[in-house]
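Just the one chain here, the form predicted on its own, laid out as structure tokens.
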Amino acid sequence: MADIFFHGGRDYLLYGDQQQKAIFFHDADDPGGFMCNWYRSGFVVDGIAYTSMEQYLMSRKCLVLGDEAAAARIMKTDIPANQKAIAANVKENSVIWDGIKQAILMRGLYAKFQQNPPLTALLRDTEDVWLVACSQTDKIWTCGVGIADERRRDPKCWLGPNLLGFALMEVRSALKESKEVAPEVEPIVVVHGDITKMDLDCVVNAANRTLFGGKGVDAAINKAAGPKLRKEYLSMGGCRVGEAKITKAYNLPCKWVIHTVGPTYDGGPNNAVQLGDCYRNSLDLAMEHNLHAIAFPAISTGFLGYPLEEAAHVAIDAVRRWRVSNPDYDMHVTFCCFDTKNFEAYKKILPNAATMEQL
């Protein structure tokens, strides 16, 4: 087993009079962080796409406790800390949640790993050692002891039940018994809703060359972002067709806005190249800024005249090709369709994608 899975190399846990091999993990960015609930990896349960186990667990908790509005807010953000904070404000019935949370955890973990073969391989490579989630603040999913605290080695000193660690061990056993792992579910979501309300790392604006605001989604994003966005445009020098530029989001719920200029449709062969460039360059720019969740509108399908289904094929092909070129970068893509015709066009081309009506 590779040492990379251990915090600081091979480690052990005291179990009675014996020492058991163990992996202690804490942050999603640490070695072994792929096992954390905050680790971003898309998966689908019951047709709903999640960006992380934290989003799955916290939204399910809110639904179990009867707060659908809180669950909806959690699904609109891909930031684990925000998801946890929203769920923390929900009135809790410990009898109900305690009775079902382990089953919900197991189902989500199995979906996360089964649908992502690279993660399955990493989990299998932990062999049969103990898996211990560490946190001095979380007394539910972890052992309740910090990663640097020597008490983590002795289960008698734990302040939490290590639910996540034990569940991962069970999922690891279940995956080992299966000869084949299901193909990775394409991490694409199709949303029928308003892109100005998407709480993600970034949203894409179908801009015009001047970057001073136009029609359709461009006008909506500029209005929602507020006047400071227009001031930032002054230093940007416009934008060419197919190019992408990034700005702050200001009053929008997302963090950043990527502006790209789509082609005016004339039926020529260069239309698809230019439209594909809009998606590829936007994804490249998002990756340069370490962004992992992006929402696209249906670029060029409004007054620029690009046929809906044809434009959707170009968009989806560009995203898929970008993923092939960047296999190690986790990017969660949402196609946000304001009108029903676009929504139906994307659903037709992506029959297995998770779809949702924005609340």
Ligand code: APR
Given for the second form:
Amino acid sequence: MADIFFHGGRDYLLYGDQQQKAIFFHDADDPGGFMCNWYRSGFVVDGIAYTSMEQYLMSRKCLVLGDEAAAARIMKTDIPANQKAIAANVKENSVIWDGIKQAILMRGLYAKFQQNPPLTALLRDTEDVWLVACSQTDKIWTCGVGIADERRRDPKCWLGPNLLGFALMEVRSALKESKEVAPEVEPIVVVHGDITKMDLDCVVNAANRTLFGGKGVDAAINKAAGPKLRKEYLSMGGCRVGEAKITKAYNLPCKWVIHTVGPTYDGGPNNAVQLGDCYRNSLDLAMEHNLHAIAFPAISTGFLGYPLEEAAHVAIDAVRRWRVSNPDYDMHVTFCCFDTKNFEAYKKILPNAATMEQL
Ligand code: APR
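Having looked at the form predicted on its own, could you now put up the form predicted in complex with this ligand?
After this comes the whole thing, all chains and molecules, with the earlier chain placed first.
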């Protein structure tokens, strides 16, 4: 069993008069947090890419309850608390949702783990111990009492049915039996849409060296963020080609904007190095700020003239290399393609990646 569980909540509960080994979990950042619905890990169900179980579950709930607009809003945000809040406002027909929710949960959990071999390994490492989700506010998916509450140890004292914990135990059994774990789905999403609409930790701007704002995606980001963004630029003293700088996002739906300056394409050997630097430095900066979800436009492929397919290869290669250098950091990467030609170029290079049309 992985050592993390000894320090991260492996414990016991009483079932009848028997002591049973148990893992109690609550927060996505805790060692057992990979089992939480708020834990970020990409997976695909019915061709739709989700960034977390919360996004999957809450959007499916809205669809079951007939509110397609709310489901669409949930798919546009990467923030689990917002996804939950949107779904909470949907009028509930509890009989239908109650009937189907456990089956929907199981299907999503199976996809989440089966498509992510490192997560499958962590779940298998829990062997056959009880898995108990804890939260005093959630009396549906969890056991309904807090992670430090002694009542968690006695199922007779639980205030919730621990739907998530039991579903995880079932999925764990199913994965044990099926020997076969899917080849790793590359944790990259390709979106056809407008980056200014993306509700993520951060989006990247293809800026210019003065950081004063120009045309293309730069103009769109400045317009949507409002004049304060430009004011913050002024204090930054410019940005060199390949470098990255971070500002707040102001009126944009994301939290931060990372500005990077792509190279002007001239066919020379430096082009790919500098373009790769844009992606690598942006990812480093996002990691330094503890950000876990980032969306890139196709840097340099507009005014700076970089051929689309060549630029897409450089971008994907840079992200893959960065992942290899930072294997323990969970970074959800989206390539946001505004125009159809770029979208097609990314899909061609990443035939197995999840793709999405922005709603
Ligand atoms: N969302 C996502 N992508 C967008 C958006 C948008 N809202 N608007 C444009 N794009 C795409 C373009 O289709 C292009 O594929 O961004 C890509 C990059 O194009 P540019 O914005 O022209 O960026 P780049 O080629 O890197 O040139 C940057 O141009 O506007 C100036 O100040 C900018 O000097 C900088 C240079």
